[in-house]
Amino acid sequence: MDSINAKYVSQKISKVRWRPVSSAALQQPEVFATGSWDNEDNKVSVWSVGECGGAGEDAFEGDPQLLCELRHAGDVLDLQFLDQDRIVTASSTGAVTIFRHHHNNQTLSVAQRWDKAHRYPCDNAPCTGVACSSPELVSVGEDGRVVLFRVDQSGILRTIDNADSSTIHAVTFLRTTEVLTVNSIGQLKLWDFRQQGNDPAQILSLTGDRVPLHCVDRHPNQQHIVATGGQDGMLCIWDVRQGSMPFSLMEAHSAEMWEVHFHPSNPDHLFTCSEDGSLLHWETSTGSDAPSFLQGGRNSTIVSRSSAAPAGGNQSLISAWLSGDSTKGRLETTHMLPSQTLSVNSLDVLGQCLVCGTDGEAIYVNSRVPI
């Protein structure tokens, strides 16, 4: 556990994201942003961890250090980096806001705000999710709207007013013109902005109970593969090219899954976090003598479900998420945090660095994730 640093921040953390790094520079991330919720004054904050993932035992100089922060109207329900300087937030007030991080004097300012992007006929509706594909960004909300913006325009580019009759909880870009949304009745909907009208290009859904889906992430190299998590704590892998049901379902958490993320450069690794206070690292291994996260002297006490097969004995998720050959390997899971009692609301992973935020008013940073 010596690679985990905990920082207590006196506010419940709803969202956490690494600032992107230049792919050409090959450096590890050093700066991340957080958003808070359920506090008297919510904030967007920017933190530095110095040299993350450096050589030797002392990979960190110390705890994450606060660089700057700015008050945020309403709860931060989502947060994404648009680029290295700009951060986009979704608010419980219905607003979508772009903040600019000024590196020279370590301050934050509001660069753009769409105040009533999501609304009911007589009140604001919470904006529940945002996704960025610069220069465009998309927001979704409790009002069932999908809203498309351009960051260099003050108006709204397009609104799909009746995209959903239920709450849309999350959104991700599949391609530059396509987004995927998940809702509170267990559906995934694919939207193609080249098409006119309010009808989705495709609908996928869980059979049986309509379990709300809370989060979605796209495989970074194969856009047709997506992962979702929801109220029942199940991890679902989908192939949007085939059928309308998930390819595999796995028992992941004992309570709501709040976020799921493929590792952006090594997508055989996936991470999930939950209301049950846990953060899991999932790895599709290829039948080596020991999975990579058990090598290199890691503390074995953090491994709780090594060699766990997918629920129902479906071992097809093994060497790659959609591999059909069950003889090639297995799926491994590892608990990444010390014992937790309060919800882990958000996580992000970049390089060998993982960060998560909790309702326990703590940020955890792991500097040496075994990827």
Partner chain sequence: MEEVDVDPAVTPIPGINVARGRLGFVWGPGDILVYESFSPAAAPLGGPFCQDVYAVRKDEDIYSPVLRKLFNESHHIFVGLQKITFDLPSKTKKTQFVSISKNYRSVIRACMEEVQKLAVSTCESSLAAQYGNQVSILLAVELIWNLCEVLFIDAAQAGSLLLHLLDWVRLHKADVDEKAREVLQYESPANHEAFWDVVISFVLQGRMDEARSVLDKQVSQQPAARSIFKLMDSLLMKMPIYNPGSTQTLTEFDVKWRRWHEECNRCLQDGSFASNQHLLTICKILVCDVDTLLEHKELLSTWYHFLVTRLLYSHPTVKPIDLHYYAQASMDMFMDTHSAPEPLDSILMAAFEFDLHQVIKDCSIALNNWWFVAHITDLLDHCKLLQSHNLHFGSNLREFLLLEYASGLFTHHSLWQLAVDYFDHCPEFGRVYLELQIERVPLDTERKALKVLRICEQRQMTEQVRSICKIMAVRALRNNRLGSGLSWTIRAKDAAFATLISERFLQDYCSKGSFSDLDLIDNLGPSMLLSDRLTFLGKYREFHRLYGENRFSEAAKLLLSLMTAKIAPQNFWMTLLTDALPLLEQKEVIFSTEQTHELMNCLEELISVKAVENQDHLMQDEDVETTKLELLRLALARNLAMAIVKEGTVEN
Contents of the next structure:
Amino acid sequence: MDSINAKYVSQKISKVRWRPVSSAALQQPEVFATGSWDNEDNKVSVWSVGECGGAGEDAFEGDPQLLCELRHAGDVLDLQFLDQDRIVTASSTGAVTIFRHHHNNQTLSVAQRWDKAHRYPCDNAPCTGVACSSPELVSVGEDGRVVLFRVDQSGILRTIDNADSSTIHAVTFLRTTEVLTVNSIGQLKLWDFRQQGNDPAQILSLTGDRVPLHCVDRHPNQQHIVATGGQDGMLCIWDVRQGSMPFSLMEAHSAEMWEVHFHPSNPDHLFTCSEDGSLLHWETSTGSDAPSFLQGGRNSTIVSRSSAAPAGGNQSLISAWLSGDSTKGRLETTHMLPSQTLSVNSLDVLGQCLVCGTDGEAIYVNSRVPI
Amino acid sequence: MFVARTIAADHKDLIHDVSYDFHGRRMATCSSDQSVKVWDKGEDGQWRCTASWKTHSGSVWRVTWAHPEFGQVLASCSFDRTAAVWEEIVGESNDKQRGLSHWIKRTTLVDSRTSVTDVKFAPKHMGLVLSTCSADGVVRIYEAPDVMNLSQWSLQHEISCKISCSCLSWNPSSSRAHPPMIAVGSDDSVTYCGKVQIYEYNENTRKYAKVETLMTVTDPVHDVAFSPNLGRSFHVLAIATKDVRIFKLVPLRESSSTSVPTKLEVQVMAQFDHHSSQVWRVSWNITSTLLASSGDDGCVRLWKANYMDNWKCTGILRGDGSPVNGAAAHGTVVGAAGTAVSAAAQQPLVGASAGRYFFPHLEAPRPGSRLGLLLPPPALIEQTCDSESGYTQPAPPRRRHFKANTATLPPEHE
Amino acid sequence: MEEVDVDPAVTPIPGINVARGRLGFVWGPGDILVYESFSPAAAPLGGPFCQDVYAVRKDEDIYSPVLRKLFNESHHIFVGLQKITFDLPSKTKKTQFVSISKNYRSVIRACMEEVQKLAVSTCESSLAAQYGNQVSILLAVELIWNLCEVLFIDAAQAGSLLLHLLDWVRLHKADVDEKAREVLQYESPANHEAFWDVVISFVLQGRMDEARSVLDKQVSQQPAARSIFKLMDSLLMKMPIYNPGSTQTLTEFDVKWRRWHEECNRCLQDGSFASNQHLLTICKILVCDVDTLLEHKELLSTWYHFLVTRLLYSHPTVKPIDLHYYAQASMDMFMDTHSAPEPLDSILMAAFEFDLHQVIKDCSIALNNWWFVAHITDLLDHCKLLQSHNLHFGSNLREFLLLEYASGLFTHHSLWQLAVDYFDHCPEFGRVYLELQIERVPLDTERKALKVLRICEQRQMTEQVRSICKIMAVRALRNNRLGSGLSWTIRAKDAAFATLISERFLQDYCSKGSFSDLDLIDNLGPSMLLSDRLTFLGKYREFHRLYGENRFSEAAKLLLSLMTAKIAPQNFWMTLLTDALPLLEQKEVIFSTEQTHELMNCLEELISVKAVENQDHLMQDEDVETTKLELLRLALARNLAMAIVKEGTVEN
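Given the form predicted on its own, corresponding form predicted together with the partner chain:
Every chain and every other molecule in the complex is listed next, the one we just looked at coming first.
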């Protein structure tokens, strides 16, 4: 395993995101943004890693350099790149802000802000998640609201009040008009904006213990497959089309799972990070004879427990993730961080580059992820 | 120590008490102008006044917060012989949108015949319990049985101390195994007797009974404070009287039954007369490692015990009497490097940095002193980064690689 | 053991006249608030009083962004150190401890470099001065740590001791290389004014090879004196250097060294270098002529450099226990007699005397922040060095310092998370301190509350878990988020509060006619059993669901059981009976005879209870009540009749 750099940045990192690279170019991502939390002055910062992925380089060159930063009111609870120049953040003050990154003079400025997107009758409610599908934005918060915005329009397009009686932790777009939210009573709710009314189109949940779900990510190619991470560190894979129960449950971490990401171009790979200080790289392979030995790190083969038999039909059409039978497919996990750290709050992966931020005020960049 | 921030309180008269809430994000101040102000600390660390209202018809002596398990609740006591309980309500008015909040009076406690000198909430495991003491020598303990309805308080106990009371303190020992204990101090200057009394609740008689009077404290007592219990088997009580005294109260249980009240063995841990005047306040910090005392000499002194239990003064705060520069006074914020931007500080703050121990600033470097070695030669400061540190070794990249464990320091001889 | 009595520092509070009044104060999480307050003595003075409240803070270091990196990185190393197992052979352990010590030191140096960069780039002179100050302190700290590593952790023995000390001095006197570079880059190095300084500095540090290569430049300048330069070169080359890895014993090395030393002496005595004053100086240095050494005070610049040079050229096989004699003597010789030793000097001297305890004590006094003493004491404790010095409070000292450091961290709005690990490794008081302070962490967002709860749950701090969940529940209730409130209450396992929230739900239902937060109540699961009222709420909602799904007989059974099993509170029975009406008025008979009898019983019970209540006061809507009761009686009677008929009918 390649050695991984740690950069100490004097702020607890709550979110990291790579700036998207244009799909035409084959280059590795170079720029990422971070948001901090639990500081008296929180910041949104933009960093550059320069060269990534060259052969035989001293990894010291991959040291992130700060390009610019700007003060952020409240903790950064979520951060997404809207496009190459704009970053959206969700704040603990209930505000949703769009920052613009000016490349020429390397500065950040506030382009737009919706101040009280999430609120209680007489207090601010933290906005916990934001998702973008340009030009629309969706935000969710502790007040159980789902809010729809349009970039460049100062008003709010639509609010679903009381979408949830408990806190909504994360949101992601399934299609351009459909979003999926996860909440603190362990439910996934599908919202269709074409429908009027304040009810979800569909509700999925685990039976039994209502374990809060903290993160959700959609499979990049197959929109009906969704992965969620829960408070007990369980990784669940769901098929939104069928059934209201997850397809497989895997014990991933020993504490809350904060983020789950499918690799955008190679969805056989999944990454999760957790409060217990570990970052796992999941790799599924179907039909291969020999296990792929990943160098270094700690290897463990996790048995995946399936709660439902895979739907019949053409095996090749079913994603490897849904094959619950562990003899047919193989699931390998690798710990990506060398030693136990404080909570890993966030991760992002693009191409061969992985970046994550921790409560130990460190950012780790790995530019040679084996995928 | 240094002044990190200045808050313009804007009371129209002297402030008598300031109280932080449990989490340290809200603050209440009360004053002789009969009002109470509530302040909230924003995400940026700035304090903003979110409520200000008239509470009593006399000077308000003390204000205190209840534990947040009971909601946002304040209690105040005043010269007008009453104590009051206030609760912050939400909902109807639009004030919160403008950043203001609404406090309403839930109850007025009018049992005292004289000025109520202190009001304190009991430890939270006892429920929502409030105690007051007044100059008529009675300590009253009230309870609100229904935490959702704070207008119902019942007087549970009246403890007659026989001499006028000035202060009281609950033992914060939060285990339910210890019966509640309260210390009462008196500022009576006429009678000759012990001025600190300790009462404990007896489960059998369902009453508070006196377990100890500190006979060695015969001068008027202005403040008492139990220290938070840190797993110790004994209690520590600080007293503000003509000097600062710290007592150790060791419980001696004669039998294992709870019917016999605890006997306490009283030992003096420390006594300080550095103030050389009446000490009017003592208070422990949250971890009970530091005690602060304030006296009529205009100073606040900080006391600390080392690991051998020897106490000494570790700091003094004293008004320096210089007039405040109005413009600079408000909202001064600490710079990123921790620079103290204090209005009056022209010279480096004494004691703020330990540099003075190593490097006496006013002396010229001389051979044999470290100044020559450790301060980079002035000429180098102008140069660019590379040569700044005066080290030729590059920054050890090792610390960023987790593989190698040895530093890239000059080759060590085996 | 006497305490050094240092006068407490006085912090001035502007705007408050010390003669005027008392200073009121209150402790806060990270600071102490101070304000002017009433003083009966000062009352007659009159005049304007200070209207401001001042927040006074103790430790500015934890608020410095650069030092934060130090705290974070060293926390990582600290946690790693605690996890080292102790069943390793002592040789391996020692290497591990040494490498950990080096880790710490490189963290200090990295931090120092960053502060240095800041000091250079800032324009404000006061800020630059402060950064410069911090750099100096960090330099001193690293110097002391390095010496402690050499003497205590590595515990170098005679022979290698001197080598380590040489490294130590070289590391902290690196301006020699600067000068050397400057000289060598000069077009004619031999004519550079600092040329001989450079050579002598190298010799003073025992860097013979570098000295020789620089000296070589001079040879070409003075071809006539080539022979003496060659002689010096050979002397420098021949100096024996102890190699611990080799088979040569210390005694053998000592013999060799003495022979070399005698040769140098001979060269000096027979005036070989008389013609060149500089080479003569160098030769005098080689024979350790103290006066010559003292002439070069400026090149040496510190007494400990002087000490090490002396040892190099007079006693390279010095034993650790003899070190302090030389140290004391060197310091006396080097320093002016009328200047008092500074704190750094006494600390280093204490280290040379192997008085660990004194070192720690002096550092605690001299430094603002507990970081250094806490970490180094912890490391020394792991090396089992504190015990061996017979300090009965050895482990208590470590714990005391760690607790001090961690408590300081806890007051910081962000670094409190680091402090948790430190408390974990303080066996006696760590847990109590943590319990006390973790409750006070402000819970602004749910995410932060979850992190704090995770910390508490991992350590089985059930009371703190309950308290935090309760606070979140109360806050949710305040914001009218009943669902969230119930969620938190269930996690807090607080039955009383669960009852309260259920009551609110039921009240809401009565006033609005429908349930809010259905998805929560529908999914209570086993946590329904937390409180009776909660169970009722869940079951009642289930009744409505069954009714909605037209599963009438099940709904009926459930409804009845709610009353007979006494799950429903009495005041709700009227509502339940009213809910039964539509079931009674269905065409089909839903309630059996038995069930109808029970319903009637319930009705009678309710009426009698109400009668008791009504004795005292008149009910306003008595008419409505009576009508409802009549309707119920009628419906029940009719149902009973139909039920009897149905049950009595024999199916054909």
